[in-house]
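One chain comes next, on its own, written out as structure tokens in the form predicted alone.
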Amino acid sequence: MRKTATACVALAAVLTAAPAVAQDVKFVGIFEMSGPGTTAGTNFKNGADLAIKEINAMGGILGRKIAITSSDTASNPTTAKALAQKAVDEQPYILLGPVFSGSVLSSMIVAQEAGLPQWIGGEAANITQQGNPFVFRTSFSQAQSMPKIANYIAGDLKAKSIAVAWVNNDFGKGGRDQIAKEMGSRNVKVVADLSTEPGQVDFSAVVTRAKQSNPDVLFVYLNEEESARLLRELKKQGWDMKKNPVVGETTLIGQKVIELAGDAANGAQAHVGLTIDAPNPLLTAFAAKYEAAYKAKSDHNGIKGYTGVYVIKAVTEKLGKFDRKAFAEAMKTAQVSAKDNPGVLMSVCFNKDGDLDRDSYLAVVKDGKQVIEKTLPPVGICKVP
């Protein structure tokens, strides 16, 4: 008996100066996977996930691993608001999502709430113009990026009247209003206001309103496939884009709308914010690795879901520790390099808003493919390291 509790004693003793294992930190995705965001949705998972994965085989952050549940919002605002209070229920670090800006804003007033960092894929100027600290873009924000697609427009191509063809939803609206302001204090008129559906099917009569319109050029703010719909329509009434440029943003010329497209995509027009086509190795080595997980090619919104995750670990591991209110603070001056943390491809700051500034591309689509005319640089609204 005497042997026995010595040996009870000293398994005890073992196991009482064991380290104990590192608990998983939590990530909660919400996302558009079915609807008319899937396309968007999926990408910015799949890019996240595979951030995580990457992330979790060299240790995780700060040594542990990330944990991460995702849900579908079905590209329906409401649905989007009701997951959000889920994810807070669940006490996660971080939530991940939504992209379509309709379903960021429902989801980032129970984010707020919560003090539960959010980081989003919306475009929309609003989102962070409401003073929410907790909520921080992976993309620019249509105050950012209208400004360079406008000095393009004005400048380079010399046009003194547009046609807008906008989708009548959250992003849509933010895009048009702030290309109008912008193309307005550039002189340039807009000739026609043509308002789309989500997921409209018949372009038919917005190209020949367009077309009645004659502007120099046409300015597209859709999502993919209705882009790649438009596309299709501006092709079959013969719309020449060599005299009347089709011009838009990433969403006109991603490599969801040129799969869809087909060759009714060439000769399209767009600033990008991210693309894989970027002459930048760190961009070339995600792609090859996206296209191995998921036999598909990403795009931008898949690169959105891929940084945002590094991003957070590169800003977490600088903070030492996991606090949701320390993490949002932080981000308010975040500097994340590229060549320290090569999982942001590019390097990246951050504003008190949650904006962000970085490079861009202006790109065409020449041969099915989209090839990079120009690196525009940071806009100024931060400093980019």
Contents of the next structure:
Amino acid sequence: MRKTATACVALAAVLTAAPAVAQDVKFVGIFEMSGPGTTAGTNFKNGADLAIKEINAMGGILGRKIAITSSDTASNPTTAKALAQKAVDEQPYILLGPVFSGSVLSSMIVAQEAGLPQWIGGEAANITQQGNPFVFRTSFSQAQSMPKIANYIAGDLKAKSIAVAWVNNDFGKGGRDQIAKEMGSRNVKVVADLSTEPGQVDFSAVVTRAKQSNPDVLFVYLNEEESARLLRELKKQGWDMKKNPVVGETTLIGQKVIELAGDAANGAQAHVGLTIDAPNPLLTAFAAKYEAAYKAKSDHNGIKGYTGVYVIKAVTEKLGKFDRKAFAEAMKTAQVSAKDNPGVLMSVCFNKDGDLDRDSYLAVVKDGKQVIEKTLPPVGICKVP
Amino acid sequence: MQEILQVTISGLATGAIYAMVAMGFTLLWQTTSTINFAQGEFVMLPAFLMLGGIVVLDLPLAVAFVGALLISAALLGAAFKRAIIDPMIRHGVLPLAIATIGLTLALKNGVKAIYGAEAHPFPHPFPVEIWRVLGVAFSSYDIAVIASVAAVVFALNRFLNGTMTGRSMQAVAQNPEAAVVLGIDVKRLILYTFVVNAALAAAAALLVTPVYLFKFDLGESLGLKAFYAAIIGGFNQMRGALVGGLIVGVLENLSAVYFAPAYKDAVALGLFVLVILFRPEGLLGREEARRV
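Next, report the structure of the form predicted together with its partner chain; the form predicted alone has already been given.
Full assembly next; the chain just shown is listed first.
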């Protein structure tokens, strides 16, 4: 009788515990949930969480639901590296994040050594120039986006000189080097090189220096909060965006930046890889779902987190198994169409370095909203389906 | 020349805010020998309260400011004195300073837990326009900030020198023992000092948050710069804090524009080190002797 009771208890334990262990596929997220990268990291995490919730509601990936645990890097590369090590010990299928390039560079070595595929939000060009076969982007590398911006500044705006305001971290330094190179090859002179600090709150001197150099265009390459503070300072000092356009990348006119800068953001222009204001019904539907879930508008990082998880789903299902090494190999030639996989929102392809390619946009802020001026075709590093 | 004028005005506006926070440091030091390392967070909390009034209660900025001022006076003035200063002061300057560092962490993390770690927009209390005077362009906001701080300093000066309460506060600051002999209610007047400090912090919050944007760590760099400014000007002189703040603000701006923006934050630190080395009492401070 006693043996029977023990067996029943053991059987019950197995029946209740086994499905959760067998069916869940583990993801680990390391995001900037505090510190200067809060806006970026929180959006990325929210986007990824939303995609995971939807995928789980549809039955998961290959019949297994995704279980994710997330940690805060505090926007600190050392913490990011430690959390990546912790993630490796948990043996997940995928590591999501971080978003800041400095944190990506410190954590990617750990993931690479463990053969753990890592989906990152960083844009610094050197991330995918180091031969790491396990790192994959959710956005353009600076090497792809800067030529597009340079063409716009030199061609459409016919600028002969620019001032560059950049943030002194891996993301900013990479962007500054790339834009200086691209401008140089188009005979556009960099008349002011304005370095700023991550988390900087006072931009009065930066704007005064920019005004002093009187550039045809002010190019801004800062993180979101700092972009908003700079835009407010530009307005305070009476910068005329019609006479001297202010141009940047996605981080200059993201949703959060527009919210923070208010009407000071009007007139700012940028190349945006991903935006909820794009003329794309899938992105519009995503924007509504995100806003319903988080009572806030998604910026490009929210879209990055969301599409990243859906690309993982599409590639894994095509592969037919959960095999980290095989997954990384398959990513080198991955082509995911939005028609067959609506969750990816825009058709995308990847190359052997983990860089991606797809359409992008040139946008300007009008009346507190991003307005798409132009759709730019893929750069051509791989074949977009 | 026009450019130097513009840069100086802009620096004076920044420095005026440093000065207002720095004056709080000197007020508390003079009356209770307290170094309040939570001074930056004393600016952040009223900003948080104002934002709460605007976003949650849909109040106009002016009403939210008055509400935040009153709550700050109660919380960061009276309650801070009763809960932290009174029980800790008998243990000396160091334990008290550590207690205020603890308060810094508590305030920052408390606000972060309630309102999140993201930045939030904050409305300007004055119009943001460009005024041109004799061919020189000035930001109306900078001028308004300088005028506001000047008005606050003038009012505080009138209060301290032109009223019985103010003169009694000065007597307490100069010699508490003698003040007791003269029949002055020292405890009550020390409480007033804390309330004045909280009010200064609330006023600084109104002026600085539209530029810095609201975030739980809003007070970090401001508190540090104000501390440097108070040391540079003279920790035991309110006018020293005022001058220190203005010097730091102007030199930061001039160095960033004519040298390199990247070294802007090093200016206050460099001046601080020089003053500590060559004139420890500060530019306008007086030497202090202490019994050991």
